[in-house]
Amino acid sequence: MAERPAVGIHDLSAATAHHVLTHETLAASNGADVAKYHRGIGLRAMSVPAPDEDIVTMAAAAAAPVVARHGTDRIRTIVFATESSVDQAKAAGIHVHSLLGLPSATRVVELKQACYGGTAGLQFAIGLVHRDPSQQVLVIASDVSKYALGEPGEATQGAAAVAMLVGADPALVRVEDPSGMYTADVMDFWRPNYRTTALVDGHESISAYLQALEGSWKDYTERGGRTLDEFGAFCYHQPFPRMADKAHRHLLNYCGRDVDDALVAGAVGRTTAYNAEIGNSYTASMYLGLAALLDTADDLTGRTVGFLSYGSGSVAEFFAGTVVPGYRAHTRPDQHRAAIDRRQEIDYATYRELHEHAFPVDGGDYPAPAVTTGPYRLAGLSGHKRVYEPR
C-alpha cells in the first residue's frame, strides 16, 4: 500500500470586525478595575461587529486572500465552523461561496460543537483529503461572541474569523495522527434558541475546560502520541488568553512536571497576541493562536505544536502538528496586524447600541447601514432573507 500523503493547512487567513471597544473604556463605564481584565484574563480590546457585517462577511474577507492565492479549481468542499449561525437551516458558507464566486460542484456544509466546531471542520477536511489528495478543503471558523450587558463573560467578547486551506503537501503545518478525544456531557457554557447572548457558568466552564485537557491527553497518550518534551510550543482555546496560561500550568501538573513561569510563557507566550487584542472568537479562537504563533515566533521550522481544542458542553481534541519548512513565505502577519490596527474604537455608549441591534422579525425590508469599508456587507434584511453584497 501506498504511503499516504502529509496532509495538514497549506493557507491561513484572519479577518475581523470594524469597531473595537478597550477594556479601558469598559473598566470606565463598569468601574471596574483595569487591571482585572489586563492581567486577570489577558484581554485589552474586544472586537465588535457593526450593523451591516456578521460571521459571513468576516468570513468572506478571510477567505478571500486565499481564494485569491490559490485559486479555485481544486477547491471541493467548503466546511463553515460557528456557533452564531445566521440560519438553523442553511450553512452560511453558502452565502461565502456566492460571494467569492467559487464553483457549482463544491460541497457545503455547517458544523456546530460550541468552540471546538473548527478542529471539527479540519478533521473532516484532512480525512478529505486523505481519500482524494487531489482536492482542496476550505475550513471556516467564524463566530461572535457575545454576553448579556454586566454579565461576567460581557469582558471576553469579540469577532473573528479564519480561513483555512486544508491540503496534501501543505505549506504551513502537517497535520498528525493519532488525535486524543474527550465528551462530557456538561452544562458549562449554553445558547438555548431562544436566546440571542450565551449562558455561562464561568467556574464550571474552567473546571470542564481542565477535565477535558487532561482526558484528551490522556487518550493522545494512550494512542501512542508524543511526549511532552517533543512539542515546542501550544495552542489553546482561549475563551480569554490567561486560560492558555491556566491550561498549560495544569497540563505540566498533570505530566508530574514542574511549573515555570519561563517554561510556560515560552510554550504559550506568542499564541496569545492577537486573542488579547480581539477578544473571544469561540470557533477561530484556536486558530487566531496559532496564526498569531506562526507571524510572530521565532524561527519554527520542523518545530512540533500540540493543540488542544475545547468546545464547551463538552467536547475536547488534542493533537499535533508540524510546522513545514519554508512556512514564513506563507504567512500573513501584515495582513493580520491591519486588520486589527484599521478597527474603529466606539465609545461605550456606541458600544451598547450595538450590542443590542437586531434585525426586525417580521420579515419586513430593512436595510443595513453603511458602516463598514471592506470587501463584503450585510446589505440588510428582506423577506426573512439575509442579503450579501461584494464592494
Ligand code: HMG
Given for the second form:
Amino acid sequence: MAERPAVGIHDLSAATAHHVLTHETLAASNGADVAKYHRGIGLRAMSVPAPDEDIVTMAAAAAAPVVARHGTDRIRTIVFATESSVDQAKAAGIHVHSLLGLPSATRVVELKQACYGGTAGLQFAIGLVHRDPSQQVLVIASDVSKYALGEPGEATQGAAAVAMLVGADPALVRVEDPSGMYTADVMDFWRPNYRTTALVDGHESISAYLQALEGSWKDYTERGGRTLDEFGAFCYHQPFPRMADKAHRHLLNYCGRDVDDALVAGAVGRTTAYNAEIGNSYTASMYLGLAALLDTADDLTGRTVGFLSYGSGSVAEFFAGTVVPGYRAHTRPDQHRAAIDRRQEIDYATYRELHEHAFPVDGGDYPAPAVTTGPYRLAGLSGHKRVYEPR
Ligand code: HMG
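Return one more block: the form predicted together with the named molecule, after the form predicted on its own shown previously.
Complete assembly follows, chain above in first position.
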C-alpha cells in the first residue's frame, strides 16, 4: 500500500467581534472582585458582537485571508462548525461561500456538537484529504457564547471565528493518528432551540470536562498514542483560560506525575493569550489556543502538541500534532493582534443593550445599524432572510 501523505493544518486565521467588554467593567457593575476574573478564571476581557455581526461575518473575516493567500482552486469542501447557528436548515457556510466568491463546485455543510464541532470538522477534513490529497478543505469554527445576565457563566462569554485550511503536506501542523475518543450523556451545558442563552451547571461542567479528558487520554494511550513526555505543549479547550491549567494538572495527576506550577505553565502558558482577551468562543477556542501558541512561543519546529477538544453534552477527543519546519513563515501574529486591538471598548450599559438585542421575528424589513469595522456585515433581515454584504 502507498504511504499516506502527511495531512494537517496548512493555514490558520482568526477573527473576532467589533466590541470588547473588560472584566474590570463587568466586576465594577456586579460587585465581583476583579481578581476572581483575572486570576480565578484567567479572563481579562470578552468580545461582544455588534448588531451587524454574527457567526457568518466573523467566519468570513477569518476565512478571507486564507482564500487570499491560497486561492480557491483546491478547496472542494467547506465544513462550518458552530453551536450558535443562525438557521435550522441552511448551513451558515453557504453565506461564507457566497461572500468569498468560492466556486459552485464546492460541498458545504454545518456540524454541531457543542465546542467539539471544530475538531469533528478537522477530523472529517483529514479523511477527505486522505481520499484525494489534491483537495483542500476549509474548516471554519465560529461562535458567539452567550449566557443570561447575572449568571456565573456571564463572565465567560465571548465571540470569535477560526478558519483552517486542511490539506496534504501542511505548512503548520501535521495531525497524527491515533485519536482518543470519549462520549458520555451528561447535561452539563446545553441550549434548547427556544433559547438564545445557554443553560449550564458550571461546577458539574468542569467535572464533566475533566472526566472526558481522562477518558479520551485513556483511549489515546490504549491505541498506541505518545507518552506524556513526548509532548512539548498542550492545547486544551478553553471555556476560560484557567481551565487549561486545571486540565493539565488533572492529566499530570492521572498519570501519577508530580504537579508543579512551572511544569503546568510551560505546557499551557503560551496557549492562553488570545482566549484571555476574547473569552469563550466555543468551537473556535482550542484553535485560538493553537494560534496563540504558534504566534508567540519560541521555535516549536518538530515539537509535538497535545490537543484536547471538549464539547459539553459531551464528546471529547485527544490527539497529537507536530509542528512543521518553516511554520513561522505561515503564521499570522500581526493579523491576530490587530483583530484583538482594533475592538471598540464598551461600557456596561451598552453591553447590556447588545446582550438583549434581537431582530423582530415577523418577517419584516429590519436593516441592522452599520457599526462593525470588519470586512463583512449583516445588512439586516428581510422576509425572514438574513442579508450579508461586504463592507
Ligand atoms: P463561579 O461559581 O462564579 O466561580 O463559577 P467560582 O466560585 O468557582 O470561582 C472561580 C475561580 O475563581 C475559583 O478558582 C475560585 O477559587 C477563584 P478554583 O478554585 O476553581 O481554582 N476565585 C478567586 N481568585 C482570586 N481572587 C478572588 C477569587 N474569588 C474566586 N477574589 C464557572 C465559575 C467557571 C463555573 C462559571 O463561570 C460558569 O458557569 N461558566 C460557564 C461554564 C463553563 O465555562 N464550564 C467549563 C467546563 S464545560 C466546557 O468547557 C464546555 C463549554 O465551553 C460549552 C461547550 O462545550 O459548548 C462551556
